[in-house]
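Below, in structure tokens: the form predicted alone, a single chain.
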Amino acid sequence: MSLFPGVALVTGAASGIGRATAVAFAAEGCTKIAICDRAADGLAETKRLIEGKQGDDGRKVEVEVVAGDVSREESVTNMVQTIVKRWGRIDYAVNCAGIQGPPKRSTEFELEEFDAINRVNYRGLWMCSRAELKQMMKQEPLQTHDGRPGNRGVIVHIASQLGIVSRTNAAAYCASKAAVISLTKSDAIDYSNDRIQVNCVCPGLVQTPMVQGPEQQKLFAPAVAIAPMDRMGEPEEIADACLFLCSSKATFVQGAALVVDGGYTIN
């Protein structure tokens, strides 16, 4: 049987890691995939790519497109309600929505800039996780590929290597991602008895729209050089880590911050 017989939800799915994760679910046999983002055009392209993965084994992939802003509570509520109305449950939730913010020191930040980063990266992610947890607590455990005890659901947050270490001119972003790691560990403790897994992935620099362009490439070149692998990662490499954590081959992984950064944090 497929490693992913349940329902997948991916936020931030209009581009980058979110898009790669949604497409990877389809490629690995998940047939019920919900994608959420505030960029409607990007979601349409992600849906097209997901549907392009159909046909290899005759399966039909169903896609639910939910345009929404994770920084707004009513939008998050609508997202979960829409998915549950269609499929009755959410089994794998990968929370990818995030923003970087301007490269500034703390004394140079305006309050509005700081709040904008945290409304999405931390507060918005927490609202998504809260809504996902509430739904998962109502569900019966999903069957596994080999008969081992299953879980009611799995949540994977996208944090960052910069939640573990820091760099210059990124205080607000680094702090928001450190908060995601801490939230992951706390919720992993609190919801283990409910048979819900909560983990996070900490990517290094990845070839996404967030780091593309001449100015961004120049800004991040020194960080790329620090990593022993001396390159940026590909979104698909992060998606693979997310899918492992969502799969029933990772049923004993709880509260982990899986670093996927080409060795940046060990150098």
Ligand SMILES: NC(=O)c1ccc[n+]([C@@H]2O[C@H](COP(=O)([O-])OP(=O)(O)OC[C@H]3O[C@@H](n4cnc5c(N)ncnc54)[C@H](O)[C@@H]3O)[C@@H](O)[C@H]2O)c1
The other form holds:
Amino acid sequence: MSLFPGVALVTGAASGIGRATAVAFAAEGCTKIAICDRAADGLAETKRLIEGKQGDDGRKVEVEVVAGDVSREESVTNMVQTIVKRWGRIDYAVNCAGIQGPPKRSTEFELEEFDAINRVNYRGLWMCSRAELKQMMKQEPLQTHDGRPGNRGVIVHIASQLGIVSRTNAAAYCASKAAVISLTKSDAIDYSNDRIQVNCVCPGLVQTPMVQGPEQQKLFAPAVAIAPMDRMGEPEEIADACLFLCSSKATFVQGAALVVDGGYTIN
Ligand SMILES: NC(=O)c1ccc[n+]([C@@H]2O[C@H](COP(=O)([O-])OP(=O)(O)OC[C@H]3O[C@@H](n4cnc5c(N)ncnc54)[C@H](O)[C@@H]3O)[C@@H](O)[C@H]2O)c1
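Moving on from the form predicted alone, kindly provide the form predicted in complex with the ligand as a structure.
Every chain and every other molecule in the complex is listed next, the one we just looked at coming first.
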């Protein structure tokens, strides 16, 4: 039996960590995968990559593409309704959509720049989580790979190492990610009795378009050097952590902020 017999949803799936997570679900045997993002072209490429993973063992992977903006309530409602209409449930929800904002200190930040970050990273993620929780509460638990009674669903938020420690010129971003960690713990408490798991992953610096411009590489070089492993992570290494938390190998993990950062936050 696959570790992922249920339905997966990944937001921010048009690029970077979200794309790698959606593709990893397919590679690890999940056959019902919804990919959501506001970037339609990127979603089409992710769908192509997922479809490239099927066939190795005769499996057919079904992909639902939902273009939408996680900061808009109607998009979030549409996302969940579309998936439930097609497959009847959502078992693994990875909320990955996020933005970084300009590198400035708080006194140089405009209110609109602050709001833009929080509309996506915190408020948007909360709206996705709320809609996913509402759906998960209505569904029966999925059995685990070894026959134990499983849980009703798993939510994994993508926070950041910068929700735990801070860096210069990123106050609004760091605070938005700290909020995600706090939300994770609070919802983990509130939905444990419903047998829903809520965890988050805190990636270190990861090779994605978010950090790959020449400006960003200059900005982030000192941060890479702080991490004992002295390199950036690959999106697939974050996807692995997300899949572990979604899998039936992690049924007792609750409210965790799993740091995957090459050791950046050790010191
Ligand atoms: N790359 C890193 O070093 C790093 C480190 C820590 C945390 N993160 C977090 O990981 C997550 C993924 O980032 P990434 O590095 O893969 O970046 P990315 O830019 O490659 O991917 C982010 C995706 O989110 C989508 N998105 C942004 N706003 C959206 C919205 N309003 N509605 C729908 N989709 C939206 C984008 O279109 C994009 O496809 C983010 O939450 C980011 O904060 C990244």
